[in-house]
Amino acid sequence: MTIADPATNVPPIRDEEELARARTAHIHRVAKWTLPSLVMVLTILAWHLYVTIAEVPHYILPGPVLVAQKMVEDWALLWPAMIVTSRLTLLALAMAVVGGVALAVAFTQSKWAEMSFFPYAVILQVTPVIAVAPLLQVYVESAFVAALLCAWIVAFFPILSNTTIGLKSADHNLSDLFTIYGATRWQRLRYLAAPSALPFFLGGLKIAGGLALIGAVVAEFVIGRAGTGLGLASTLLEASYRFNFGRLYAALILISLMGVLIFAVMSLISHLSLRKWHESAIKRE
């Protein structure tokens, strides 16, 4: 313990170091939000100045003011489309989580199941969804269900792969200890494999959230050409046909905001799940 000299009344060096660390941490917390916000403001300002000074036609590059105006004017059209895309993305992600985790558990419990089905999971992953979407549209009556299957195909593999790796990453010494105490398969899965797999699963969840949105948008692009009018991607495609670039940019911005929101929610879930015990989330001094 460091004690200050009463004659000089000099504060302890340790207190000064802690104060400096606290000040640095505060600056980092502020910069974490202010710097990206500043970059965004400067980018929008540069965009506005460019289209104004260069007199760029709105059908080539609309200005941010026009995009904001179109977003307000066309909100009655954009909001239902955004609801459809959001529902499609979240349902596909939920299906990917349920199917991926269930199949990963089956793979780790049975080598025969892994050898039988894992190659087909890889085939689903490497097959371009843009090539699968027209076939699903032919074989599935509902355009929404066809788009949902496309988004699920894209989001499924990261959950399956990461969770499988996580379930196999349990500490071997702890595994031997469970063997010594005669633990059942269920006890091994619940108390050993599942906690070990949780960080891997959450990492796959962050990837799958963005991929589910990408899969939904690609499926809407392909299926929307048939006049089904699905979601924001179909709205974007229709706007490009009509040279309504203000609406096009508005739909594109909403898609990007949805992606950012999904990633933020997945990151929050990961942080809340791991912050008290996993090395990747514990804050260090």
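Residue numbers count along the first chain shown, from 1. These numbers come from a predicted model, not from an experiment. For the two forms, the rigid core is made up of the largest set of C-alpha atoms that agree within 1.5 Å on superposition. First, how it differs from the form predicted in complex with its partner chain.
- Superposition of the core reveals a Cα shift of less than 2 Å for residue 257 between the two forms.
- Once both forms are fitted on their rigid core, the CA atom of residue 60 lies less than 2 Å apart between the two forms.
- Once the rigid core is used as the reference frame, the Cα position of residue 20 differs between the two forms by 2 Å or more.
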Given for the second form:
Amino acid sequence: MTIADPATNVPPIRDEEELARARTAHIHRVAKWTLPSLVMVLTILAWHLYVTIAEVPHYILPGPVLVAQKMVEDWALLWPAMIVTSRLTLLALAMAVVGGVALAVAFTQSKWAEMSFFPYAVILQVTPVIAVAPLLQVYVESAFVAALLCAWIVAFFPILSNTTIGLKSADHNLSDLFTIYGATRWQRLRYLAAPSALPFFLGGLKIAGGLALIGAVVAEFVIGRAGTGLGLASTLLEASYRFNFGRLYAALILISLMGVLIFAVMSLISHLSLRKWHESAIKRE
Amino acid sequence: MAPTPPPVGSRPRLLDMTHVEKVFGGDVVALRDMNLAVNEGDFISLLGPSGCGKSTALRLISDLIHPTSGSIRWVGGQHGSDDLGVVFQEPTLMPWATVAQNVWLPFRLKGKTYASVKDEILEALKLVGLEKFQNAYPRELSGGMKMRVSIARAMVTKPRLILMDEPFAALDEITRFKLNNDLLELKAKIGCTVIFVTHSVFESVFLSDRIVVMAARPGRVIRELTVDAPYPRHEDFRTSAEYAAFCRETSDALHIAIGEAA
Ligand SMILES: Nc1ncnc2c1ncn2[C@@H]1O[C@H](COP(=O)(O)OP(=O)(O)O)[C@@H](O)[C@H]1O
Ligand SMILES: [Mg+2]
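Next up, the form predicted in complex with its partner chain in place of the form predicted on its own?
Below: every chain and molecule of the assembly, starting with the one above.
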């Protein structure tokens, strides 16, 4: 069994390499969470030290302790505000998905529709929403609808443009195959264009999630509590008028958390829908 | 195994291309005056340098494009889309669908549920040796396996004619030889007609009983050769003196084709 001999000699070396690689991988996994956490702890500590040592007045920069205190004290006010802002954001995002996908399908089914309406979709996108919001308030009777439109305008374009590209990105040979087998328009859309568009749509959704939140915040700033009730952004604005900087920071942190949460959820949806087949979602050894 | 097909001359006619010409954009003559009589059971190779109109000929036959002049006629009237299977140079599988779902496609587009054609799908996968991989996704398969799925999809409807456009050109030689052998076996089993595009002399001689040698600029047929070595052909045919002689003859014809074009 001379052939087997080298094989029994080699493994220890390979094992060592393997172990080293496993160790590095483990360190990476741990560092992925510990390093950012450490940075956050250090930042908060530095913030606290700066505020205490330099004796910064709380109406200029509240310390982390005060902000945490406010978060707990004002929770009864902040939590409902967060619900209001979430509702506005998610509703706008849902409308952006429905509108963006429907329009993208219309664009790919009819060249005339695309030629006629695409420029207006672009105009809607490039005009800063903060400039449009006051107008919306004037012309749209319900302030809630105005706020919703405001957030929708910002969120819908990435969905529209990504989905449109995605629907057109189907493999040409596959498309020929569908022709040869006499596929109907609907079959082509359902079995070829839609699955080809899915990764593009999900990319758009990730961007749109963040933009919907930005749109909601802008809407709350401009249109105010009249339409939406007291959301996080209006709370933040009011707190700034009253120099209640502890509450302002608490609201700001909650808005950031919402953004992070939306991004995480969109990433998860994307991963779950693509993990079986799309290169972007596949872990490589 | 199906009985050996009758000799080339006495097979019933399947399809006629007469004086077919295809001009792209007013001045690119992709194909000039192509005449081809396809008989049931033929294994025809279109052999020629790139740009000689081989793919154009297949696209014309599959009705994806229409001739500028001339006609392509299926004997016995209009053919249904069940009569045609196509394999491209790339496997052209849907990455989001499993192997079995990919093979289901021709039936699915006819409105047939998976359950109603499950047996046919599994049979096709068994024929290409992939029944164990029915639930795998294309990305999990090797290049050769993907091509097998593509072939299973093309033959699952038991079409009368299968068109193959350089299906094995991107594969390594070992895999290509294996697939060549398997393709002949498959063809004998389902008894269909094949038009096979290649630029390999060796591949065309091994596979076909008729070789159509083509030249480029403008794309046209230069010569037609008959390879009257009997099927089934196995690995030993590849090393026979007969095979070598056919290859030499075909190669000479191809050189003339290239020489004329240059
Ligand atoms: N859709 C097209 N538009 C314009 N020219 C084309 C088109 N398809 C093929 N051609 C031209 O026709 C000729 C034959 O092409 P093709 O049939 O693809 O050759 P082959 O498959 O033998 O390599 C080439 O010169 C090619 O550039
Ligand atoms: Mg070609």
